[in-house]
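The chain below stands alone and is given as C-alpha cells, in the form predicted on its own.
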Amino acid sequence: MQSFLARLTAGSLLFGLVLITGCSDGSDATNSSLVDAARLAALDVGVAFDDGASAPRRTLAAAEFTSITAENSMKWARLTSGPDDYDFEAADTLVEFAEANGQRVRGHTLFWHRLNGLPDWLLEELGAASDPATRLRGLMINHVSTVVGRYAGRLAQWDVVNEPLAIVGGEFDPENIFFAVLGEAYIDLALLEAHTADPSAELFINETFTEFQPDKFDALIALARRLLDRGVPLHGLGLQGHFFLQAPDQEVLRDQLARIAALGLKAEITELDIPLSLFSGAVDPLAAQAQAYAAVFNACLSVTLCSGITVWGLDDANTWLDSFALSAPNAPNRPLLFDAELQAKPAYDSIVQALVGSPR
C-alpha cells in the first residue's frame, strides 16, 4: 500500500499544478492518481463494489475511484426473500460508503431476469396469480417505490432494466418473464415508475454485448427512440463492456456512444473488465490489455455526452469472469486494474494518461 499512497500523494500535487498552469498535455500522466485525472477530464471513473470487502480495498475503492456502483446488493433478488420482505442493510452500507468519500452512486439493477437478478420467489408468485400480468405490474411498482423511494435524492443513476434483449441478436430474451408477461411496455412502466419515485435521477437501460453485434446495438437504439418518441423517461443508455470474447475496438466503440448521444442521451460504458488472456500471444500481455484499456477510455473521451466508465471489480482475485461458465476455462482471467496484491497494472496508468491528455 506504501506504492499506492506515494501515488495517490503525486498525483494530487499534479492535479493543483493543471489547474493552475492549465498543462494537460499528459507527459506527467503516469505521476497522477486515477480520482484527480478523472476529475480533471470530467467523467466520472467508477467500480463495481459491495460492502464486504476487506479495509485495504474499501481504502482503494474509497481513494481511487470517483463513482460506486452496487455490483450484487441492490438486485431485486438480493434485496427480498419475499414480495414485502426487504433487507436494505448491505445496500445501505454501500451507499453510506459512497456518501463519506463524496462519490457518485450509481443504482444496479432494478429488473433483470438472468443469474443473480431474479428473486426466486417471483415466478411462483406469478404461477399463483389468477391474472399474472396485473400480480406482476403490482410487483414490479411496489419494487420501485420501496427501493427507489428509499435513495430518492441520493443516487445519481439507476440501471431501471438490464439486458432486456437476447444475448445473441437484436431480438427480445424469449427468457424475460417481464418481456413474456407485460411485452415491451414493462420498460415503459419502470422508467415511469422509477422517474416518479425519483425525479432528480437519471434513468439508464444498461445492455450487454453490443459493442461486438451491430444488429444489437441497432436494436437497442431503436428501442431507445420508441421509448422517446412515447414520451417515456429515459435519460441514459449503458454498455457494458464485458470484453471476454474479443477485444475493443475504439472505432467501433466510439460510433455507438456517438449514436447514443445523437439521441440525446447519456452513454456510460458501465462493466468494464478486459481479460489479460486475450493478449496471451502478445510480447508484453499486461502492456496489450493497457492499451485496451486506452482505447476503451479514448473512445469515451471523445463523445461529450459519455460521462462514465466503470470497471467491473477492484483487483483481480475479485472478479465474476473467473466462475463464470464462458470465461472460467481461462482463470485466473486478471482482468482489471489492480492484481490480487491491490498493486497498480499497467492498464491503470495508460488510463491516467488518457484522462490528463484529454481535450475536455
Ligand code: 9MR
The other form holds:
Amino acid sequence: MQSFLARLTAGSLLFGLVLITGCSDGSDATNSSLVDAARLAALDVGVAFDDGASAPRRTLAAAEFTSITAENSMKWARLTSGPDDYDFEAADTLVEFAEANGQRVRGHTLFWHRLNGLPDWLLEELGAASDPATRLRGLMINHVSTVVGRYAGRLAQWDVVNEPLAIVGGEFDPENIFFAVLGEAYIDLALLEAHTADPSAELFINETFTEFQPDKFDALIALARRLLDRGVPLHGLGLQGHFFLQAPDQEVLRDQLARIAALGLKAEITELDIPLSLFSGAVDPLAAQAQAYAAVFNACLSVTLCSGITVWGLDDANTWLDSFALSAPNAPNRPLLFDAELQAKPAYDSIVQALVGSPR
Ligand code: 9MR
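Mind giving me the form predicted together with the named molecule, seeing as the form predicted on its own was just shown?
Once more the chain from above appears, this time first in line as the rest of the complex follows.
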C-alpha cells in the first residue's frame, strides 16, 4: 500500500510537471519527463537510432529515451564486406553512445533475409558451396560468435531472428534463405549460439505485421512454443508495430502481449511508428495520432512482462516510411514522437500521461 501511495504521489507530481511545463522540445532535454515517466512505470522506452545523426538529434536521443536500437548499423550486410571482413566502427560508436548515456541497448538483428539485411557475399558463398547447409551453418556460427561475443555483457537484448514468417499468413517465408537451406533448425541454431556467446543477453524473435493478422500471430506463438519445448533459449518476442496500414487496436494488442507473457516470455513493441495520414479524416489528426500512441502504451502497460516499447526513428524528418514503396506515396508520413524541427508532438504528451497513469 505504501509503495502504491508513493508511486501515486510521484505520478501526480510528474503529471503536474508535464501539464505545467508542456512537452519537452529537445532544446532543454536535460530533464526529460518521458524518461522519468518510463522509469516510474518500469518500462523501457527506446528509439531506433544510428551513428551519424546531427548534434541536436544526438542530444535528443540521449535525453529522451531509456533504450537504443541500432536502426541499421548492426545488420549483417552493414557489418561485413565478406565472411570475415567486419567493420564495427558505426556499431561500436552507437553502443558507446548509449553506454555514456546510461541507456539499454537492443541488438538488431543477426539474421534477416529481407531488404538490405542480407549481405550479397552470403548468397555468392552459398551458390559456390558443395554443401550449402554446412556452409551456412558455419557462417552463421561465425557471425554470432563474432558479433554477439564482441558485445557480450553489454547488450541487454538481441533480435536474433528477424521476420522468419511470410509477410502475409502464417507460413515460413519460402524466400527466407536461412529457412530454405536449413529449415526451422536455423532458428534453434541461432538462439543456441547466441546464448553461448552471451549468456546474459535476452534473446528475441522479432516479427512484423502480426498485430492485425491473427493467423500470423498464432503461427508466431506456435513457433515460440516449439522452440521452448525443445529447450531452446528464447526469452522474448518482439512485435514490430509498424501501423501504417491500420491504426492499433488496444484490446487486440493487449491480448497478443498477454499471450506472449503466458508463455513466460518477455514481450516488446520493437519498431513502433504510426503515420499521421491514417487520421487524415479526423478533426484533429495530431490528437488522433496521440491517442493511437497511448493505446499502444496502455496495452503494454497492462501486461507485466511487456518490458519495452521502441519507436522506429527519432523524428519525422527521418523515417523509413517516406522511402518504402507502400508508404512513400503518403510522404511525409510524420509517424514519430518528434516533428522535423525536433519539437515534441501531442503523441509525446499522450505517452507520458499513459506512463504516469500506469497500473504498475
Ligand atoms: O529503418 C530501416 C531502414 O533505414 C533500412 O533501409 C531498412 C533496410 O535495412 O530497414 C529498416 O528497418 C527495418 C528493420 O530493420 C526490420 N523491420 C522492418 C524495418 C523497416 O523496414
